[in-house]
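Shown next as structure tokens: one chain only, the form predicted on its own.
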Amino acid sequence: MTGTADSGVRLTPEQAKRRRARSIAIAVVLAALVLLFYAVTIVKLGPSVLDRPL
């Protein structure tokens, strides 16, 4: 590596906009999956898991 800043890929504004939109969509889907897995876990364990002594 030479360390020059110009060696990277240049994106057009349209490509950058699409990349950002795709990244946001992936983040939303990932967050939805996390919430889904959390909800399924709570449902499978039952509501009594919240009443346990600490």
The other form holds:
Amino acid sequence: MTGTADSGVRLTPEQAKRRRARSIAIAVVLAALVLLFYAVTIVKLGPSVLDRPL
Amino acid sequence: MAFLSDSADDSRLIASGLGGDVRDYVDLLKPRVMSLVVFTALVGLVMAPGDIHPVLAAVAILCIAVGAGASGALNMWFDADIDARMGRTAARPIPSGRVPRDHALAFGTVLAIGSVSVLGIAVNWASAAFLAFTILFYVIVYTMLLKRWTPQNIVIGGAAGAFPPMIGWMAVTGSVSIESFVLFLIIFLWTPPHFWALALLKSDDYARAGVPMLPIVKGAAATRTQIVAYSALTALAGVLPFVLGFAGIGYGAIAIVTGLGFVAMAMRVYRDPGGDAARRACRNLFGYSILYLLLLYAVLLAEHGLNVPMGVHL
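Now that we've seen the form predicted on its own, could you pull up the form predicted in complex with its partner chain?
Every chain and every other molecule in the complex is listed next, the one we just looked at coming first.
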């Protein structure tokens, strides 16, 4: 919450910088997981990933 | 969190409650321990008979590494009070106030569940179950029970650190075998002299923290005797891969020579020259033990990669 109200936690520039770094790290990990699951799916199922009953 | 609130001012508590730097969360994973786990698991995986797709092998190693990291984070969550009282660990993310305890608990739990699930889905559920068992063994049996209760804490608890090559082996075969058990046995027997050499050096630290390490409970002399006994057993176990026929003669020769060196180092600690020389003997044994384990596993890996003849050929 970085609104104009006085209540709530206000981050110092250092804390905001750390939070941004953590957010980027989580985004990178999530992107890596997407690639990981894609690679595992291709390796385990190969072309048959599309060969399934509808 | 008395250890934190006693000494922290408001700004530090707020900063802590908002979480630390990315580096602090990496530190929760105990990266140095993780690197040894990755290496030993890789050796188990490579030596196992059968084939595994390189991508799945990489996923298996990644999951084992993350599982080990999760164990480290959960260990730091539970042991924050001990860590705060020991010079060696006081700068860790939780006792230093950089990461709140509940963050470490959540971080470790998510990584533990994630690593076990991905290993099960991507590789096989046998190795995933073993990884789950290893994490629970380290966190519950070692951290929560043994560590604060018995001087045999690292003997029994050391099993958790010795399981990774068996998990790597299981990732390929889906089962355990005598070979993977020997890989486990080497690390299992190696752990007590490795840690007790450190415990002799840091016994004041452990005493202050109330951890019943062997040098505090049974005394330094009894610890030195046990160090020699376990070093001799480690040296014998180190030769087993050659004797049982899954390592070459080069490995056998190196295991014998370095094993004798291990026992010689332990004997120097046993003789207890006193003062700085005694501390140096402990430091040397601690350093040598790391090189010994890395060398044996590296030779196993190299021999397997080079397809050298295995076992005794008379």
